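One chain comes next, on its own, written out as structure tokens in the form predicted alone.
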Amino acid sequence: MEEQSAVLLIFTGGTISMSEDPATGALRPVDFERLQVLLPELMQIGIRIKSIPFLPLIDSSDVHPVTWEKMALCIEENYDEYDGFVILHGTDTMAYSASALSFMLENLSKPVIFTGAQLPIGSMRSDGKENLLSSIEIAAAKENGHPIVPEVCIFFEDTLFRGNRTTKKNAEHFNAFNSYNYPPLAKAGVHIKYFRSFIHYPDPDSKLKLRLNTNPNIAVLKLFPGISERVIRSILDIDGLRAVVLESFGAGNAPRHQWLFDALKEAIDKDLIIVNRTQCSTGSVEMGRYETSLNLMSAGVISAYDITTEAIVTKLMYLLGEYETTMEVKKWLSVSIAGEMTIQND
């Protein structure tokens, strides 16, 4: 007889972790006992489930690198006891957390599935019920004794995405997330259909290694028509700043002002790392394709290819925490560490 799969639920907070108090109508956190009452199917799916709550629960707007470290440590401490992990998380910063853990959990060989809800799980029409049940099933899913999806993922509505490819796209509808530059890993209907050719499978002999050092001294600088030299320089001159995500136009383009080139070049010469990420949801930075990106190349700006803002922000924090020299950080910025971007051969 096949051994029963085991999944650990990690409650961090968010709408999915709340229910209405029957007496007052106010939202309150749910514990696992209350969750079982609201969702009796948990006891019928043939999977051993246990839970660990973060106390106090965290609104996703308050998520911080320390929160990611706590999540990673929780997974490491329970890694051998469970077949997979489901993290209940607020939707607003879920893509940041999933991206961060994809870098922190090196050599991950078990599913870590983030999910949440647009409506509290105690609400009659809550999307949290299906999100949670499907996430648990995916976290427990095996084929020939091996996990089907040994990645950090986000499951929402009916789709499983690679976590570091995902962005929140909608604040109201149940299909709140999308992966614009990478295909889904699975779709849930009557059956869950896995798209194995898009799933990363690790070396089975590699052991989980945590990479917990982070450095949050970065900034995101979004270009817009009419942006002034004073605004640009005020950001580039922030004391202690190590890296800037430059959100450019289209395929990586920027105004051809001499002062912009000079400001970027001076900052890079002083060891600031500047990464070029397109403002578009779909597509990739192609520096040099248009004349308006040549200045960025000449100044020493690095292409971020088709990475999401969430992934490049967390990747920079991770790299700056793990590596001492700017040269090492720049080297790894041009490498897809956890499937977070598609490298184009120019």
Given for the second form:
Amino acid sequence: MEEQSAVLLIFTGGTISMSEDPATGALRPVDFERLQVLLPELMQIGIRIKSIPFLPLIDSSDVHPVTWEKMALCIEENYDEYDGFVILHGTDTMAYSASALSFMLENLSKPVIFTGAQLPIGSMRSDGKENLLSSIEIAAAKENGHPIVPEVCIFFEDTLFRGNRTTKKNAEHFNAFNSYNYPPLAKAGVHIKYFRSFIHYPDPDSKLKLRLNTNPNIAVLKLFPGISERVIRSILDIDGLRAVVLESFGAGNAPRHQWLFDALKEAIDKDLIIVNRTQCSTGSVEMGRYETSLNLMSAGVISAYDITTEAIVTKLMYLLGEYETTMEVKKWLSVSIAGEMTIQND
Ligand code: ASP
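The structure above corresponds to the form predicted alone; please give the structure of the form predicted in complex with aspartic acid next.
Starting with the chain above, the whole complex follows.
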């Protein structure tokens, strides 16, 4: 008889981890016992499930790199005992956490599925039930003894996305996430249909390696028509800042002011890393396509191709924490480490 699969649920908080107190009507965190009452299907699913709560459960707006470190360590400690992991997390910063873990869990060969809900798990119409049950099924899914999706993912509504390609797009509807620049990894209908050609399979001989060091000394600078030199320079001059994500227009374009070129060039010459990410959800930075990006290119700004803000922010934190020199960090910025970007070879 085939051995029963085992999945570890890691509760971090968010709406999914809440239910209404029957006495007061107020939202309160659910523990696993209460979850089993609210979701009796958990006992019938045929998967051995254990849960670990990170107490106190938090709203995901309070997530910090230390929370990511805790999640990564928890997965490492339980790695051999479970076939897959489901992380219950608030939706607000889920795409940041999934992106961060995709960099921190090097050579991951088991599923790590983030999920959450727009309505508390205890409420009548909660999307949390479907999200949780499908995520558990995906985390346990195997073919010929091997996990079908050995990646850090987000499952929401009916779709499985690569975590570091995902963005929260809706604060209200059940389809809260999208992956604009990479196709879904699976769709859940009557059956869960996996799109294997888009799933990354690791080298079976490589062992999980944790990369826990992060450095949060970065900034995101969003351009807008009329942005002043004073605003740009005050950000580039922040003491101790190591990198800036410059959110540009369209295919990576910026105003052609001489002062903008000078400010960027001076900062880069002083060792600041400046990465160009488009403000568009879909498509890629392509510096040199328009005249308005030539200045950025010649100042030494690096392309972030089609990466999400969530992925470039966490990738920079991870690279700056793990690598000593600016040269090394820049080298890895031009490489897709965990499938986070599509690099165009022109
Ligand atoms: N504010 C909540 C959180 O991100 C929203 C949610 O759970 O969806 O923790």
